[in-house]
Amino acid sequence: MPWVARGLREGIVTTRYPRRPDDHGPDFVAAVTVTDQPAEGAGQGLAGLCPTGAISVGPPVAVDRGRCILCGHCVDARPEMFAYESSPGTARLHRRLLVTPPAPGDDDLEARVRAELAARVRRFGRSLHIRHVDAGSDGSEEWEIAALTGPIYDVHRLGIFFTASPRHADVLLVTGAGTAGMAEPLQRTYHAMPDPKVVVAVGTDAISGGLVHPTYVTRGGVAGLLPVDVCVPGSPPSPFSILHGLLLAMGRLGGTRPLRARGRG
């Protein structure tokens, strides 16, 4: 039996993150971050370097997680101003947070709704049932997913489960840019799930759309359509930023972990 002899030879392969950190974790390009502002009239352009509208000029010069797709085109132009930052601590507890340099009051806000979220979840305990709904994903967030549950990720050891039946789930996975046509099979998902219920959107397109919002049969992500608490950004986000957001929403997490500024690979 070849498989038993090559799992001798490999070892443990499965990931110790969240307990310790990963060595592959930091490999992935997770978000786009503001490294400096430009001097007085040299910012000029800078907004029409994202086909999603993710920068804003200010002042400050500011992007928006929630709406970039990480396609590099600001990094690639400026950077001196834009780097790439890796870290599995992508996913936020409130629309708002996803942007970038943070806001006065951010912090405030941050500690409320993880105070709200907190007392909602303590019910939870040590285990979580997840349903995952496709509302118009392009795929490549299933693909993320999907690799939770194989012997890298194995979300089993954490006690987080993925559930066919919404009345047995506490979370709502959700990808994709919320059509018009997954809107009611969304809506009775969550009704059908019992008390309480955490709703986690993944990837931009869920969180705003993506890259053509809006249109004829989108609505500009899922938030119109359910109450979102935790937003996993990236186009797609790695499964170690959808861990992160799952121990976020578990409660299981004391704090934002910061992200580390890299170049592109």
Given for the second form:
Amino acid sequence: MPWVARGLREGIVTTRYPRRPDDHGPDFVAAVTVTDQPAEGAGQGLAGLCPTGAISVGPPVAVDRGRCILCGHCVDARPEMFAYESSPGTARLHRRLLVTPPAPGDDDLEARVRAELAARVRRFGRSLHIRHVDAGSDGSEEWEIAALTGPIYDVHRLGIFFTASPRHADVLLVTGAGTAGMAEPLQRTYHAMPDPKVVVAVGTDAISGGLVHPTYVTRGGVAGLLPVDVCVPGSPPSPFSILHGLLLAMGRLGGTRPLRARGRG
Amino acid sequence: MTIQGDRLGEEVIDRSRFAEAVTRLSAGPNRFAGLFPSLRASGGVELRAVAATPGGYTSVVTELPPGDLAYPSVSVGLPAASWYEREIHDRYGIQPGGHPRLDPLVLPLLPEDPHPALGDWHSQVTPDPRALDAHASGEGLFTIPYGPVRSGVFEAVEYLVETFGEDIPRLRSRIYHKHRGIDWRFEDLTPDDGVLLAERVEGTASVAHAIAYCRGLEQLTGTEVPYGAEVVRLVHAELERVANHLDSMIRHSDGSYQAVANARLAVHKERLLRLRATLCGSRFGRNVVVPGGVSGPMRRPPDEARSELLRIASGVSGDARAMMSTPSFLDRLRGAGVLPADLVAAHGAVGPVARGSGLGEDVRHARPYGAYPSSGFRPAAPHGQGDALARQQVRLEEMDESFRLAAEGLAVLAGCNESEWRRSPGAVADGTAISAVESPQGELLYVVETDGGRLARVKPRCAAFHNFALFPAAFRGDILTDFVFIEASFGLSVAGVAG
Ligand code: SF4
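Moving from the form predicted on its own to the form predicted in complex with its partner chain:
Then the entire complex follows, led off by the chain already shown.
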């Protein structure tokens, strides 16, 4: 069968996210959430569950999604307190906003960073050009980013394009724990991009170094190497979550309340 | 610390005769499979060479005393050892005397910089590119660098095209940018948490790494994994192989401007990752394999997953057949990136790269493990042409077989009422274990060493560590035209190789 006919066979495969929730979103574990606070004194031993120190005993007990690698240890051991969340709306505009449950003052912080970012990206217009730099990933984040250009996520329909030159890029997508060897090439790319520009840290490794940090050559995420505007947690984050981060960067989403992922649109 | 000579059935050799012993150990039918240092409390280093034998793995060790970390280089007679010796020189300051080209590999440091192994290895070091140029200069040499920041979405790696006037250009690769020092991180973790790190050494082969790591630990604890759990491991490992081979095909079709094929393959790959997510919550099969078994039953009824898998398989097979009869595609691959068999053997290449040159066993067949002995596994036939097309044919055959194995595994799980998914491991016996699995890109080796119930040393050795060293050899003549296919046909994981 000729390729043209093959191409027509499938019909429409592209997701309607973000206009409508996607059926498959709920299949991917996107984050861990704290569903209930322990009775007084019952929070002991919680911090020891977590291999990356993402759980703080509080009170209140909180999970730092910027450190969480989604290993599920906490959900398995204390299902009455921790649960998986599958909504892809996990990206946030500030490192502190990745901690759940939110702390007092988070709303103000969010409003402030959102306004600051909105003023900066006003000049992006309706299309966005992206440059990706790997700063020490495990390789899985690259697969998830590459999926965005495929027919299922097809980000071109949203005016999002990948560009080969930093000089045409609005957004820098950075993956990896921030290795010493990538510090200089990463910064060179950042400085070669014209203003205004936005940096998106993709994945828990890029946000905090995840489980890979500390070693003698990891820098605990990329925030120490350049200013980060949007954090997309996950190990790796799914293409939906990365897309959520890009839409936040473009100022195309209203609140950072999780997008509903369930149900047919 | 004294080494017990019989721990692994290994010999302890005086360092002056080590190179000779390793060469002997690696002679046919054996194959050199790695050189691994282990730091002793005294400041000395135990150096272990491993060879694959027809039935298992064997090793010899030597001891380098504190303050005098030197021995005559193994690479002089055994090119496959070259990258190992460069790595241990970077990280431990070990001097392999007479090494043919001791360029920095994962950590370029100037002579005055301290080697991380010898101090507190958590304290930060900074690679210094000035340390790289020792051998690369010369009259009339032009160097065209490409990377480590590349156009498109790729892992960071730097290629240098070197030309001397009119000569055929030569390609060199630099992988140090991504070096994470990840193997030493294992020492901070409990044996149970170690598997989470193993999943992140080479993130596109998380399942293979988790299995290899756990098998090492299970050897040391004498744990027998329940059969149902072995089948779950097999299913996830084979789905991972399909995903990787599809990824390789996508990159081939992209490089040859087969837009429709590219789009269709991308849809298949995405469907496969989604299928994996419905089985365990992770698109990469993470959190499934744990020491002693698997974390639990599949989240989706196996027969339902099997029907979905068969649907994906039939879609892939139709498109793969169409691709392999598209002349413009075949023409690009045929004759590109030829690897002669003698070179493959000399470098100890593994996996589809070796099998495309007519060599290379499959660990699932040569040293079967887990549920493979009862799976009726049939290895892909070797293709002798050694070009990108042969490597692609091997991957296509492997993919068919992986679909079959995974579907049968799911059928077994549908019919079994296993209630035990994990046997809790007994006390960890001190010692060293070598375990191997067939990862998507070939033999993956783990050396796991425990001391006092803790992880003393874990060293993953990815398939690509052997294959990457051969990559420049695949380029004859026109580097730029064929670059994309040749790279895609190698299936290199930079994360895994840089460590
Ligand atoms: S799921 Fe996240 S928060 Fe929970 S234990 Fe694992 S890393 Fe820690």
